[in-house]
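Shown next as structure tokens: one chain only, the form predicted alone.
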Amino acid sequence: MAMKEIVVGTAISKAAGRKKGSLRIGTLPDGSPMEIPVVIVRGSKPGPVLWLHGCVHGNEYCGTFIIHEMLSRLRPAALTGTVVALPALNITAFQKGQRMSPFEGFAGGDLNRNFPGDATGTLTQQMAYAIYKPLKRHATHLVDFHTAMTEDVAWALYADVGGKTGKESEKMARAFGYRSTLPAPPTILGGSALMTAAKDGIPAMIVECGGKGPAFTQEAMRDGADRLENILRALGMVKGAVVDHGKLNYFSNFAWVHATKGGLFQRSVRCGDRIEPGSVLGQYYDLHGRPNGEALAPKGGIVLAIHPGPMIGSGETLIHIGLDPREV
């Protein structure tokens, strides 16, 4: 019997394989095409479709390397079912270093809010529409990596949205195994690529690993793909003894917190760390070296990202918590 043909833009997967392709997503300011690169494994055996994509902020660079080490594991002969990888989402603020496109001229530019697009909408809703289209009709699961800001980032959310949806998404995010994980509710983080999925039945979490730019190191990076193929074994993918990663900490919510004045910076926590109420973040420093002043927790909780210096803006993030840590 022939398999189901897959297509994302110019990948074309008919059979047992590797297809590689483009998929335009928008138009350049000079009418040229905006393309962004898909890779297609496909398994000698029919099974699930898991999509990975990477930069939906185009800063974000350690979930592409992730993907291109999962990538560079996989052979198809040893495979069920189809990974489905675009590697750098947002392509001209992955060029540009930079969280949004510069070619976005109107508010609301952040691609993760904006799922599942506007094929007629503002050039961000267009690349929303342009991936998600072929996402709704493929995918059966989704990884969608992010990072933050330092290179100590290591949290997972998935799509608590009950049923049968949010049983996969969270059996994904135990397979991953980051010991700080949110069970995401459906009233949060309205116009992501994660949210916009779970609804439509796709089983979904997000990973954020390292920092921005090169804020990340190559052990996170492959201790991300080593994780990430534990999913391929929780979801019959791979052969292989599925790794247990024991008892994780569960939250009912973040909290973002920002930095109310400016200044030099020296943070006091790292990812993971638990703090209380009033915990000493951070030292703020004047220009002649002398302190300025100490940065507190409004709240208790785990440390998901803190601001790494070494220097903050006023209303820059300081701090994004983990409320309510609970082992499960």
Contents of the next structure:
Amino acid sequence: MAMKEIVVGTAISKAAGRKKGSLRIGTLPDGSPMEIPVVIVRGSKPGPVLWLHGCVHGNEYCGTFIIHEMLSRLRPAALTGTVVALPALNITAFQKGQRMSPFEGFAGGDLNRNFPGDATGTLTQQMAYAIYKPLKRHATHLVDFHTAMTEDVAWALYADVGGKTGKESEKMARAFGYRSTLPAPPTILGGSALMTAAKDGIPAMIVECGGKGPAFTQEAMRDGADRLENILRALGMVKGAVVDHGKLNYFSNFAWVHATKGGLFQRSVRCGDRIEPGSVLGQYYDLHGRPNGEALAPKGGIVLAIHPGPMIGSGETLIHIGLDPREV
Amino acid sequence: MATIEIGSAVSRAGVRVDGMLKVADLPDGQPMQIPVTIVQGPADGPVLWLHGCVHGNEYCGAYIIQAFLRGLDPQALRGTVVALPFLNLTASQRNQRMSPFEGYNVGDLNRCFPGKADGGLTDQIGHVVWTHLKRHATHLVDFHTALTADTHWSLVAGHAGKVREHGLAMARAFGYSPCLPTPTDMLAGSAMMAAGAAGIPALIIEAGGIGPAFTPETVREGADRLRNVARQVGVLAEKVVDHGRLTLVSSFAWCKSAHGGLFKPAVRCGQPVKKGGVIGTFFDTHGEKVADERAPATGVVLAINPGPLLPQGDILVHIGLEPRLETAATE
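Hand over the structure of the form predicted together with the partner chain; the form predicted alone is what we had up.
Every chain and every other molecule in the complex is listed next, the one we just looked at coming first.
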């Protein structure tokens, strides 16, 4: 029986096996195409289409490496369904080691706030449009890889949109099994691939793993790939017993806290630490090295991300706190 | 005891003073100023000059200098410690190597010493700093680093006689090995070689890792090692800790990448490598292997690029050549 064709740019999958190609998502100012890598690994039996993408924010490299590691482990003969992988979405930002495309002009250019995109919008909106079209057509599940600033970042979000989509999203998050997990209410993260997909009925989760730029470890990358493989088991795509990661800490929401003071900064908490309102988060120093005040937590919860210093300016993200942790 | 005046910092015996040194004008006319701390003891002695962030994003040294200063009791000093932890401050603010205000002259401050009063911005910064350094310093320690947290090595000005001899004694007191006694035809324009040529023993410490890639342990340990240098030069009347013999290298080789792409290093700092040995592997964006990169020379790894992404021609590895253990700690 002929399988349904999966087409993502020049990667065209019609039967079991591995196909690679590239998807054009824009045009560069010199007229050359802006293209991103696509790999499709298709099993011999029909099943879910698990869509993996990374580097929506260009310098969050750990996800790219987790996806690559996952791809190297997949054998079409032992796979049910299909994995579609786009490991480097925001390719020009990826090249420059920055969050947003250097070619984006006026629109801010946060790709994770611009889904489902706009065919006639700004660069980042057009990129989102080109990516979301095949995602919506083919994906039955989505895992989107992000990270924050330091190597100890390890948490996840799933689309808590209720119904079958919400349940299936939670199943993925539990199979991934990071202890810190946010069931993300549909009121937040508008324009993210996560919420856009979930509202179109595609179960979705975000993994926050590693640390941006070179700030991730091989251990975090391998652990991320192991956990991702567990999602494939939970979805019945590869054989083997699903690892039970036990109870997770669910949050009600998160709080972004911006620095209202700049200077030399040394953190005193790590990701995953429990904090209370007023907990010391780190120490400021002036240019002469004299202590210049402490940064205090405005709210209690679990540290999801913390600024590593050594210098911080006003308005930079100081800390990201998971609120109201409860074991579920 | 001679008063030392550097910008608004004016030394006083037995106390620590902080001030700012104007090194240039900003484009809006405001002064570009850098922090200066002078800690002067009640008794005469050497003037140990410390500076960091010649390359703006090499923060570890600034942190080491500041931790060292916090541990100093001015009353216990013989002589003076002068510290300028952030020489290239506008580059530090931007987390980059060179000043964002530098235009045409590339602006590597460590190639601009002794500076030029009517040169480009970075030449002028070099000139202001050098004028004070040359007048006051009897010993120089200049903090730098490479890419990864495990960067730990040193260089000394190799000018024959007292400069090389005292430089190596300072390097032993800091105790990072390997160490390059730098031949006089290398690193022209560095503060170290300018100092060496002016008869001032000079040490470069490479510690930590650029940007946030350094650990609190390296800072703590670096401050202890720096204190040991202060003992060795005689600023502190305490017993010098013996860190053992140095591994001397004759020179170094910078290896630039022949490929671009996703790079996974296979070696760490301090590790020996053989010419032709694999030092890492390039992958493409689909995750497929492109090629192994091989060491162009035999030696010891001084710095390695952690990736994860490199353009062609980026610095891949920095190898110290012909490493050999000192025959005695007196070479």
